[in-house]
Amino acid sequence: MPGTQGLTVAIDGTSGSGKSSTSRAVANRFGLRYLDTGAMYRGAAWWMLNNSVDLADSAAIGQACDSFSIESTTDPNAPGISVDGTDVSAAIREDAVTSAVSAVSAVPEIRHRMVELQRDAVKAACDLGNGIVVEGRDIGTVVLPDADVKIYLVADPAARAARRAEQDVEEGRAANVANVEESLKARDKADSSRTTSPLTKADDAIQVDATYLNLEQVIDAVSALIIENVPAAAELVGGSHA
């Protein structure tokens, strides 16, 4: 709860559904910290690729899971991630990492370590009274099963592909909508079918379909649901996350 413990908001959903943009904006609106757990798994995948770990060998990935340091910043205005002290915020968005992240994130040892780090980040934010918005694929089900508010964000694959392709172009990467859509579908299948912490909607999560909503409408919808479920959160709107 807001105040001594901090507000915890879990936002899960499919790839390209707008989780990151929505989560950052909601965190800003309520003066909360922000954690992108997907970036942490991408950071692990980046390290595996750069250290020539065989991604087809889950045992090798598991053995290497403690071989690197990983740190996330939780300022929604300046989110970032470093691996062994190197800022990889841009590098983890490259195609090679995108193609590798599902294999790496499916390894139980990797997930166990990342979940511990994620919970540490949540505790740090709440100990300061800030609270936090955490986005990912297993936040409401595994990382924060007792979150104050749980949101499950979805959108039609075609809409997600168009948005992701547009984002890639804006960030200077080549993009083909059809290829992006196929990639998103493959990622959805891999994330939903993995044995450890699969992508699934928590029983008490509220689903928001962003297919026909623009970003601002999604942000408003999620913000309204937060206040509806935690009325005291209304007092946080416009607060500071410093």
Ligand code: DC
The other form holds:
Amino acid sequence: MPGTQGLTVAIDGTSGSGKSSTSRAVANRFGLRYLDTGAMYRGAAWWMLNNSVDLADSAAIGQACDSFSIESTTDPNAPGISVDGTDVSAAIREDAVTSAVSAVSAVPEIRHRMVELQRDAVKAACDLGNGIVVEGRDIGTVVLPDADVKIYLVADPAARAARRAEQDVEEGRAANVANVEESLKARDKADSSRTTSPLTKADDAIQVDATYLNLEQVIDAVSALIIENVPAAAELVGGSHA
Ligand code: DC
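Show the form predicted together with the named molecule, please, the one above being the form predicted on its own.
Whole complex next, starting from this chain.
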């Protein structure tokens, strides 16, 4: 925030609840940076697949946790991620990575490394600009327990599946709503039941149910909650995220 160290907004929630689109739009509206932590776990999963690490062997995944570099951009208009210098922004959205990511993100050594990288990215963004919107599963609970505003975004699985399938088609991938819904439910289950940092709502997070809201309405609701919780954030609306 102005006068302090930068506004930090944590947006957690289930797969396909609209976190990414909402987080990017909110970052743009308030002139903040944006970090997609799911993309970082996907990048780690991409590396494991590419290096034939056995996904059933969590010790092997843990041992490999420092074997690659991961860099994320924090520009909400150009989110991107590279692993060992290769741009994997598109590859991490492929089905193989989506199927592998829960196993990789459940490994404590991986989470430990990602959380450090995420906190470094937040610090860099707050040092240079107005602050950052960080989306993920454990942002309000683990990565940024002192975030200025914590949002927990949920939506009914059928609504999420329809939206995700639409996004797949828009981005040129094949889509099947029933399969997408099954895959979302499986990931919800894996993400919520893992031992380390399971997906859970922080006590001080505000839940937003997006089932019957369109994207604009979700963005407006989250923006209003930010201003309600941090009135000075209103001064940032329309500013640049530089
Ligand atoms: O948001 P997403 O679907 O791109 O996330 C991919 C996976 O990464 C998701 O299945 C759970 C995991 N994840 C996590 O464990 N912690 C985070 N902070 C973000 C994502």
